[in-house]
Each structure stands twice: as structure tokens, then as C-alpha cells.
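This document opens with one chain alone, in C-alpha cells, the form predicted alone.
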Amino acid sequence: MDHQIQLTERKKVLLSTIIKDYINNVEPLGSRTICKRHGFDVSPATIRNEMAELEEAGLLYQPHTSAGRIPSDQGYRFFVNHLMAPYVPTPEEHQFLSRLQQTSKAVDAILSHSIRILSKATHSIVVAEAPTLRQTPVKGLHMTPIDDTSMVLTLTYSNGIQRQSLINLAQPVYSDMLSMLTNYLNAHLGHTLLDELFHKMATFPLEREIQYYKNAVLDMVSEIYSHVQREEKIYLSGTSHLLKEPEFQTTEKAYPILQFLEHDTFVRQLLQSVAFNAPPESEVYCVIGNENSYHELQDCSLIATRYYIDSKASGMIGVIGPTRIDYPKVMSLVQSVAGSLTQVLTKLFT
């Protein structure tokens, strides 16, 4: 662990140095670029041998024999943890981050506006989900007819969101019956979540009176769930950006990337993994290289963070980019954008 790897300033400054270069300029780093483009005041040859050192505890590697050196995931690691500066944003990232004040009062176009305007200010791909309600318990809920087969469908939660969908059933329920039905299901409700209402619609006897419409239950009931799950949206922006960087110019490296990103499963899995296994001190996680456990993103390092709906519902959002991102930028960015987006969602629904 990086904790135990001890470094003297000078060894603390090279390496910092080292990743900073890397970062901007994709190239490996010898010793001598090192003191010409730096301006260390020691020669070349002690700059070779501390670098040496700092290989030799891992932080750095030759990806040629013939090479300079470069930083590896557990360099980087080290950088995130022990080296790096707080970022503070330009002025046209400032300009980037405010423009998320002025988006929409829906969740989807907000969530899809915020990622956007994330991917451009770090020019990277970004991803987030939708606020996770399912296991929230339901509260209670109310239907509101539209036609014979289609109704709006209200679900107010314990916390006290309130979410609604268009609900489309395969038979008519009529006015008479919705309401009979949507007074059965509240009594059945009592702070369930959607998944037992589901499991005990499904399998427990049903009243009386309430048997002959079973069918129409049980429809309305996967109707109601299904839709949720669907509510489960994965946001995705600036895939394009990956391209970009010389790392992933080639079909070979790029394509399990993007094809990952195609599976909303995978994306949810990787978001939710990150909020379960990062220490919960942290505001931004960060996983870099091959800490990550899905091997199609070993080359890359996710910078995420979790928004808020007044404390009621959390997702996450981040940024999935190289080895070399610019982690102090990113980091900064990401939780400025969480923080507007805990914001702009809390005003919405409260």
C-alpha cells in the first residue's frame, strides 16, 4: 500500500513532477528532458538515480527497455493521495459549472444536461445514474385515468418524493375499478417496497372482490415495477473523447472500453461498487488502473461521487478517463457538478 512507501521531498517532487508532464504531454521522461524542461538543480545523473528509486518502490516503469520512465498505477495512486494540490477552476469552467443553475425542472434533462456540460469541461467521458428509489418504501399511491388503458400513475415514497409515469395496460380498467384498486393496493402498501408489493400480489391470495380482477392486479402491479426499474437510467456523454487520447487510438484499446459502456447493467454494477467500496470519508472515489475489477477499463481510472436529493436519495456521477487524467482538475470538477446537481435536484423536490 502506498502508505508505506516512504519518499524524500526531492523523490516527492520528481514523481509530482513526472506525472504533471506525463499528463500533458504523453511521452515517456528521461532524466535529462527532466532537468532541461524542469529546471531541477541537480545534475542529470542524480535525477537517473533517484528515478531508479522511485521504480524501484513501484511508482514508476520503463515501457521500454531503451525508454524513459513513466508513471504507474500505484505512481498515481501515491500522487492522488499524498501529492496533490486542491484545483481551483477557471474562469470558463466557472462559466461551464453555471450554466447548470439554468437547466430544466426535470430530472432526466437535468441529469443529462449536467453530464454534458461535465464532459466538456474535462473532455472526457462521463456517466452517472438515476436517483435509486426502488428500495425506498412506497408511501402510497394514486392513479389518475387518462383512457380505458392508460392511466398516470403517482408513487409517493417514505422520504417523500413523488415520482409519476404513464402507466399502459393491456386491458381496460375503468374508472369504478381504478379506484378500487388503488384503495386495495394503499392498504397493501404500508411502507413496502416495490419489490414485496410485487412478490405478495404475486403469490398471496387476493380478497374476494378483488380476485376477479387479479389479472388486472397483477398487470398493473408489473406494470408499476417494471417501469421503476426502467426509472433506473443510466446517463452517458462524451464517449468520443476517448478516442482522442493517443492511449486509445486503436481498435484493440478502445473498443472493450466502449463496448462496456454500451451494457447500462455494467456502468450501474461499476457506480454502485465504487459508492459500496470506498472508505466513507472520502467525498470523491477515485479508482485508478487495475484497481478497478472489470478488466476492460485497466487502462483507465473512474473519479466519482454521489448527489443528493436532500439527504432523501443519493446516485453517482463521474468521469472514466486514462491513467494520466488530471486528477486534481477532475476531482474538483466532479464535486463541483455533484454539489450543483444536489442543488438544483433538492429545490426540485422540496
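Write the structure block of the form predicted together with a further copy of the same chain for the protein whose form predicted alone appears above.
Only one chain is given; partner chains and other molecules are left out.
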């Protein structure tokens, strides 16, 4: 963390200036340029000394000796946590985002539309989850075998919603096994999130007489889990924006990211992992550069937040851009869009 880093006021201004300049110009910044371009009233030499110290603190780095400085991931993190001024959307952006209000009545269309708007407003890639009940505790569950290899899973959530899904399994279902699992889970359920539920399923203590089902149960549970997950659609928009970014001009740089985005599973995991990496009180999550665990996205940042449908369901929506993405602006726009989305969807379901 960066809480122990203490900077003088001047260092803060300097860091802030470097980051804002770099976000726009995408070129290493030297001491002379900083003085001239941003009207500092000290000499380049002073700036040099300050920058050397900022580099020592890990907030800046040089791509090579005798080049200007570039903000490091930690530098951005400090900026986002402590320096950033709130962004006020321009009138054009405001007007642009207002198009979110007049939308159709299908959730799918609303989401598609929203991510396209956000993508256009930020000139970046946008990803979103379809609304899920993953954040809502499960009150009860029921599994009914249909035939040899298929079953219906019914989940009852704490807010009263029920969800059913037809699941085809690779191997035969044993109905006694099913009912035993069901009973056990319902007895030990409490208020459990779906993910925890599956964890319970997988570690469920088999009684002696059905011990030899062990592997069958595990297979089944993991299959059900992946089935339930697969149902949650991923929305993606604006991937081609990436190719316009100076840092992704070579196809070797851009390829891994586009490749990554083609796998819904990865994107889903990424979105679901966001909340763990960031302080829970924050409204808009930032995952900066290397903070995420996917090496394909090392040079990217994700700015995401959650939208809600009333208390019924929710989903993540986020923007992916280069590490030097315009944090204040994008965070503000993401929040606006998620807000409108919450509003529109909630109105739709009441």
C-alpha cells in the first residue's frame, strides 16, 4: 500500500503534473520540458532532484538512462488515492450520456446500448456482466432429476427470486445422491452466496455408504457450477479502440489483450475479482497495471463499478484502457453510466 508514502506539497504537484501530462502526450517527461510546458518557477535542476526522489519512492521510472520519467503503477495508484481532482463531465458528455435514458425495454438491449455509449464516450474498451444474483444470498435450493443425464436446479434467493436452470450432465445422475446433497445443503445453508454454496457442495462430507460416489459428485458439482456461470452473458464493446492507443501500435502488444477479451470466462473472472482487490468502501474500483493477476493485462487498467437492479440483482461494468488511462474522467463516466443503468433497470422492474 501507499499509506506510508509522505510527499511534500511540491512533490505532489510535480507528480500530478507529470501524470496528467503523460496521460495526454504519452511520452517520457524531462525536467526542462516540465518547466517550460507547465510554468514551474524553479529551474530544471531542482525538478531533476525532486524527480530523482520520486523515482526512489517508486512513483516514477525511466525507460532508460537519460530519458524522461514515466509514472509507475504505484505512481498512478498514489495519484488515484490521494491527488486526483474530481472530474466534471463536459456539457457534450452530459448530453451524450443522457441518451441512456431513452432506451428499450429489454435488459439485453439496455446493456448493449449502455456499453456502446460508454465506449464511445471514453474511446476505450467496455466490458460488463449481465445482471447476476451472485451478490444475493441463497435461501434454498432444489435439484430434480429429469432423466438419466439431466436435472433442473432451482435456486431460491433471500429476496424471493427463484431461478431455474436445466442442466445436462456428462455422466448419469443418481437421484438418491441428489436428494442427499440437497438435504444436506438446505440444512446447512444459512445465508450463503452462490460461490460459497458451491464451495460447500464441493467439500460436502459424504457419508460412508456413498463415499464411492465422491468423484461423481465432484464432477457433477463442477459441471453445474460452470453451467450456472456460463449463463451469465458478458458484454463487450469498442475493442478496436485499443489499436488507436500509442502503446498498442504493434500487434504483438495488442494481440494478447484482444485474445484475452475473446474469452468470456476470463473477462467474467476479471470482473468478479475486482472487488477483492480494492477497498470495499470505494464506489468505483480501479485495478492499475500489474495489480491484476492476468499477465495479458499487465499494461492495462480496469476501472469498474457495480450497477444494480433494485435489490434483486447486480452486475459489474467497467472500462479497460492502457495504464495511463484518464482516471478522473473515466471513473466519473463509469459511475454516471452505472448510475443511469441502475436507475433504468430498476424502473423497468418495479
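Take the two forms, superpose them, and find the largest set of C-alpha atoms that agree within 1.5 Å; that set is the rigid core. Numbering follows the first chain given and starts at 1. A quick note: this is a predicted structure, and the numbers were derived from the prediction, not measured.
The Cα shift for Leu242 between the two forms, taken after rigid core superposition, is smaller than 2 angstroms. After superposition on the rigid core, the Cα atom of Leu153 is displaced by 2 Å or more between the two forms.
In a rigid-core overlay of the protein, Ile115 has its C-alpha displaced by under 2 Å between the two forms.
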